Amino acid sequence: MIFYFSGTGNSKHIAEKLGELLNTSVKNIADYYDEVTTLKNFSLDVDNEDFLGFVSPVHSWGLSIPMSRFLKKTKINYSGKKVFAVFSCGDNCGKAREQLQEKLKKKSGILCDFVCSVQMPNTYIVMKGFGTDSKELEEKKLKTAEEELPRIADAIKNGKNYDHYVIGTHPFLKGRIVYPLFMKFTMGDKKFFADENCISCGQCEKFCPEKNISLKDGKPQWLGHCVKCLSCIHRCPKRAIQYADITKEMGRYFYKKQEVV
């Protein structure tokens, strides 16, 4: 069983590809949100599974809020030995690995020593100084990822070492100081809005994994529990969703099935 969270599709693709290669089922943790957020002792029994895996994007050099919440509130029953985690990151991961390992061990008593990262196209565009990759770099990352995933699956299946976790520079500063500040002060959704190009298609509402958007008079309204996955802004077919005055000229990206040659 592979549990994943994904906003713009990178982690979803990684999870589904690994599921195919490992012949194991794949589950979106958003399917459990009602139980995870309302029950104090929500538990899942996956003891009959050959594998237990987690796939998540890196948010500000740390673990994404949805995956962090899932691991904190869910008791996972698994006595097998093949436990792994794979992070999708634009560049590097900081302390995401340690955060996942700590939460998984504390709640479920499960050790996860196999942790690696896969570089995927950048999606964080709601802060000045960040942005999407060039088309050339985007294609290069996607091609490299497709070559890398079978090697990761082989290592998981056969108990091989696979030392490919890009921690980056200043991991303590980023993971233990920047990450908590980022989570505390940047999670609000008040600066999101739909401009005059909005056609009321409802894609933002449909694809928001947090169910944080509803349409009112045909226009999206954000409901106050955003996790900055940016699914809405990247999936809007008319580039109508904006964040403050930052994103008007920014690129957009979400994962589409690639024809890799």
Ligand SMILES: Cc1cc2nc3c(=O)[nH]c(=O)nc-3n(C[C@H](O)[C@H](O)[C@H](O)COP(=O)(O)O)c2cc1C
Contents of the next structure:
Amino acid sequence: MIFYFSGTGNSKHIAEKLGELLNTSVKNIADYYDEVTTLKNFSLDVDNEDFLGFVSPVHSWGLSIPMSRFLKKTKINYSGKKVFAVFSCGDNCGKAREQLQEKLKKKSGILCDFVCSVQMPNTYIVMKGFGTDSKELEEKKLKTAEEELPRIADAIKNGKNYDHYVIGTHPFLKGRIVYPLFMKFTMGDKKFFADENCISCGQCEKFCPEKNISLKDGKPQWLGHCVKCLSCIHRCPKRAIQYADITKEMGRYFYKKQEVV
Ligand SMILES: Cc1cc2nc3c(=O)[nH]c(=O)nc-3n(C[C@H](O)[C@H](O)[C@H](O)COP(=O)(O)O)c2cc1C
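Starting from the form predicted on its own above, please write out the structure of the form predicted together with this ligand.
Next comes the full complex, and the chain you just saw is listed first.
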């Protein structure tokens, strides 16, 4: 069983591909949104599964809020030994690995020694100075990832090491200082809006994994519990969703199967 979270499809693709290669099922943790946000005790029994895997994007050099919340709230019952995590990142992952290992051990008593990262096209566009990758870099990352995934699956299957976790520079600073500040100060959704190009198609509402968007008079309203996965911005077919004055000219990206060469 592979549990994944994905805003713009990169992690979903990785999870599905590994699921195929390992012949194991794949589950979107967004499907447990109601349980993990309302129940006091929530548990999942995956003891009959061959593998237990987690796939998630890196957010601010740490765990995305949905994956963090899932691991914190869910008692996972699994006594097997084939536990792994794969992070999808634009560049590097900082303390995401340690955060996942700590949370999984604390709530479920499960050790996860196999953690690696896969570089995928960058999706962080809501701060000046950041942006999507060039088309060339996007294609290069997707091609490399496609070559890497069978090697990762092979290592997981055969209990081998796969020493590829890109930690980046200053992991302590990023993990212990930048990540908490990012989570505290940048999570609000007051700066999102739909501009005049909005056609009321409702894709943003449909794809929000946090049920944080609702159409009112045909226009998206953000309900105050955004986790900044940026699915709404990237998936809008009319590029109508903006974040402050930052995203109008920025690129958009989400994973589409047919684009992979
Ligand atoms: C809020 C946010 C923060 C991000 N922070 C990082 C980061 O710290 N390091 C990094 O390499 N990529 C970062 N990224 C890029 C994503 O991790 C990367 O594009 C990932 O593949 C997206 O996965 P998804 O399509 O499954 O959501 C960030 C993206 C978002 C939306």
